[in-house]
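Read the single chain below, which is given as structure tokens and is the form predicted alone.
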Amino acid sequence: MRSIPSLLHGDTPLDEVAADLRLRDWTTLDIDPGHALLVAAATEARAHQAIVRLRPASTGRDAGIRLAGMRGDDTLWLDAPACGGAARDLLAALDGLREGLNRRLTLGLASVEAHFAHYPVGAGYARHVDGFRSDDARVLSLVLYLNRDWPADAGGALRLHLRDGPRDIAPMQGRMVIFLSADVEHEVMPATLPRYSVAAWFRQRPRPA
């Protein structure tokens, strides 16, 4: 049986993540930027972008709708047939993280969806929340950055709009941000360099109509 790769070692980081989410609706932690899975995922994301497999992302629930000025990223879902081993391993690791958080938070997290994202120079994503009014399946949002040696003056932060004011999080490789999908407004600030990340959502089963 193939083992599931892990991004976090031991129970303590997950306990701390769960405690933060209970207390303040969001958390951030840093994974070793040299972690083999992160390095492989970053390499794969750049390879897909080089041959134009990442395509312009749509906005909202209707595929193909890209509102001018709303978002400027290109994406590729990790379970797409074109994806390779690093994407599959990363998706498995995220699913293991989902299971660990679900045991601690009992949020009914039943599945994970995730994609590579590439933001060209100057591109961003306007302020929004990840939950849809007509669909509450997304419970937790996660962003994992894949940018080694990111300069402090390059911009590109994830800006969380929190109860105590905005908080900017730099897109450094290994930095992971998790927050409540329906409650935390956020935006992606433009950068002077292209940048890569993985965006993921831990989902609950659809509720009966």
Contents of the next structure:
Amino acid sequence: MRSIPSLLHGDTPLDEVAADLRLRDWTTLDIDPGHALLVAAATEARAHQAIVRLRPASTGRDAGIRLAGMRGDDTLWLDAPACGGAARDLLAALDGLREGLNRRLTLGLASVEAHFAHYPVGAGYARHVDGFRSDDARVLSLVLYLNRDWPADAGGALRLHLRDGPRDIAPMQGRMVIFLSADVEHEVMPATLPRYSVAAWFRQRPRPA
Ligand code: OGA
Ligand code: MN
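Show the same protein again, this time as the form predicted together with N-oxalylglycine (OGA) rather than the form predicted alone.
And the full complex, kicking off with our chain again.
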């Protein structure tokens, strides 16, 4: 039997993530930028982008947001038929993370959804929260960066607006940021280079109507 792909080695990183999330509403974790799953995902994202498979985030699940001038990214959901093995493995790894978090925290994470994102040079995403007013299913947001050798002066930070002030996180390959979807306002600063990431949301089951 094929084992479930994993981004993390052993229990310690997830124990630390869970410990952080018990204390505050965000955390960050760096995994090896050379991890085979990351390298494959970074390659796959760029291959999709090269043939325009990532589309402006104005259709489908995020309809309307780009129209308001909020965001300039192109996205492709990891469960799209066009996706390949790296996307599938990454989605499986994220689902494994979901199970690991459920064992440690009582967040009731029932499923994960995730997309590749590409921000063209100069594009960003204005300050927002990930929870939709109409839908509180998104509990935890996760962003995983796919940019090897990201220069310190290239911009493109994820800016978290925290209670004690803003915190900028550079989008280096292997860096993972996890935060409470409904609580943490954040924005993506424009960059001088194309910027690749995977954004994922761990969802609870919607409340019965
Ligand atoms: C998002 C988002 C942050 C990032 O897709 O909702 O906020 O750093 N992404 O790419
Ligand atoms: Mn967001």
